[in-house]
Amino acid sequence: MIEQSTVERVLAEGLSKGAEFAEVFVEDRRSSSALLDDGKVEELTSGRDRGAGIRVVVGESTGFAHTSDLTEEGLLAAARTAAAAARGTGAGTTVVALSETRAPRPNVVAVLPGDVPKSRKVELLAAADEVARAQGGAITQVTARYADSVRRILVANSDGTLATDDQVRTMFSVSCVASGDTGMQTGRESVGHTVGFELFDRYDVEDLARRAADRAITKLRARPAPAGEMTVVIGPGGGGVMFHEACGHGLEADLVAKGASVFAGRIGEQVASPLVTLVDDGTMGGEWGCFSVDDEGRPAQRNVLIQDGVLVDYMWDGLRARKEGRPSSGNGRRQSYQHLPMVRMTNTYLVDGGSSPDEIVADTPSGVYVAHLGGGQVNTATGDFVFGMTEAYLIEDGQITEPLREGNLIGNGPAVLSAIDAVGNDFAMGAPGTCGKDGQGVPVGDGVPTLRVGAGLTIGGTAA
């Protein structure tokens, strides 16, 4: 993307005022999307964004500048600006010798999305719309979306790192609205992977549309969700977002250092049920949050955070790892070249257990089965959270029975971790997600097997 000799001169410029660390991050991103709403193509867009961010560190001070000018003159100017912002006081010449970081690619892309005609992408949207509407007259609105991106990055720093990565992501979603005597209900299905257009060799958009429509229609006959503390069984895949939000963010080293995590200072302690092993893994081939190297040039890793209920480590980016004299865990991520990296999750999931999912439900006399969770709010300092239940059912006499209208799931992350009393053997990843933190969004994945929380979760429903 840029000549190595140019990168070396830019790094030297960043160090020239006495800085202890300098970094160049270059990004070239191409993206396209298409939206079909009520049978009409409302959006058909494509774009390209390229530029570089220069970071310079002096003690506790960080200077950062970004530019879309990738000429040597433009990069040197950005490096001088970052160095000045970092308030370096020294002077002199520093020579940086770069050596290429080689990391295995988590997947192979077979068909680049840019090589596929836009007409083919629109055909997928139209097919999904037709099938969704064919599920019944109750379906009154269908929205289908296609999106892809190709992101090339180069990372080099004064420690000698030189790394590159190509990240290709493709996704598809269908949202349906069903109308009836009880009002309007929604159903949604989405799929996304770090792969090319071959995604549609693995997934049938008509099947996605059928499931989204059926979910919306089923919810028309749903009863109000109950209210109060109940036993909750969370289904495979769809409940992973709870662990991402309620536990994962609290295990990011920057929040720990700020004292904004309920898990701060608890390494080596039992923080969860012995059935719980929580992992963050950027190497999961094809998953939405996977990559070869992170946005600081560190190879992606599989990091065990909680092992058999014991907290064993946090997630680390390069800057915080340097301060602690330890290696990065490959969790330094940024939204774009215009942003500084920070500690972020990749694919966060609960490891399989040994129980049959059918047995877990059968051993639950009463409660709520949550198939899918939606968005929510979390206080990382206390672990308290509220999530929306987008698909849930009653459990009565050990059987999943009536569907429930959307309600809230309320609890506390550490309390929920400790109250997990059964973990299934049917692990699945959930839908692709975008994680927001400090104004930045990055692609992430999450997943769980079927699990049961015996206490500590409150259903915020409206049933009397």
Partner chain sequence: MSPEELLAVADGVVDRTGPGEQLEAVATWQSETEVRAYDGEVEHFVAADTAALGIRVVVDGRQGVSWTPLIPGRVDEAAVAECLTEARDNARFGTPDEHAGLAEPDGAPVAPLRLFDERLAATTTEEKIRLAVELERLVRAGDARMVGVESADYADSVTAGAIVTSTGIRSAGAETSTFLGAWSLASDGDDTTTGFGFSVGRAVEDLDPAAAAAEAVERAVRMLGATKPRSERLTVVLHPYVTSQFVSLVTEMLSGESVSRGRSPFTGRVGEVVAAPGFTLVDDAVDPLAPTASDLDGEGLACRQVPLVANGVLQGFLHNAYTARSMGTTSTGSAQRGSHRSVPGVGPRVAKVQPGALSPEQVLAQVGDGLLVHEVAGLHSGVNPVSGDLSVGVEGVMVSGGEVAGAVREATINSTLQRMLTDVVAVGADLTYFPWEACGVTLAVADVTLSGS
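Next up, the form predicted together with its partner chain in place of the form predicted on its own?
The next block holds one chain only.
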């Protein structure tokens, strides 16, 4: 993307004011999307975002500047701005000879999205619309969206790192509205992987549309969810959102260092039920949060965060790891070249346990079964977190019965992790997600087998 000699000169410029670290991050991203709504293909959009972000670290202080001007002159100007912006006093260093990082590709991309005719992408939308509407007259509205992106990055730094990655993502979603006597309800399904158009060899958009429509129709007969604390069984797949919120964010080293995590200072302690082994894995081929190298040029890793309930390690980016004198865990990510990297999750999941999912439900006298989750939010300092249930049912006498209306569940991370009393053997990854932190969104994946939280979760419903 940029000549190595140019990169070296830009790094040297970044170090010229006595800095200890300089980094160049170059990004060239092409993306396209197509949207169908109200029975019409409304628009196709496509475009390019390209630029570089330059980071200079002096002592405890980071200077950062970004530019869309990728000429050597433009990059040098940004490096000067970043160097001037870093406000600490440092020992200074020089650029170590750059050597290219050879990190394995997490997966092969078969069909680049740019090689597929736009008409093919539009056909998928129309097919989803038709099938969703065919699920019944109750379906009154359908939205379908196709999106792809190819993100090429180059990262080089004064420690000698030089790394590149091509990150391809393709996703498809269907949202349906069903209308009935009780008002309107919605159902959504999405699929996304770090692959090209071959995504649609593996997933049938018609099947996706049917599931979204069925979910909306089922919810028309949903009754108000109960209010108060209950036993909660979470189905396989999307339940990973719960771990993302209950402890994932609290295990990010930047938050831990500032005392803003309930998990600070607890390495080696039992922080969860012995049934819990939690992993964050950027190498998980094809999953939404995977990559070859992170946005600091560090190869993706599989990191065990919690092993049999014991806290093993936090997640690290380069800056925080440097301060602690340890390697990064490959969790340094950023939304774009316009953003500073920070500690972020990749694909976060709970490892399979030994129970059969049917037995877990049968063994629950009363509670709530959450089949599909929405997003969530956490206050890492207190550990309080919420996550939404977009498809849920009552459990009565060990049976899944009535559908429930939507709502949030609230709990406290450490309390909920300790109260997990069953983990199934039916692991599945969930839908592609976007994780927000400090104003930046990055793609993440998550997954869980069926699991049960015996206490500590409060259902946000209106029924007594």
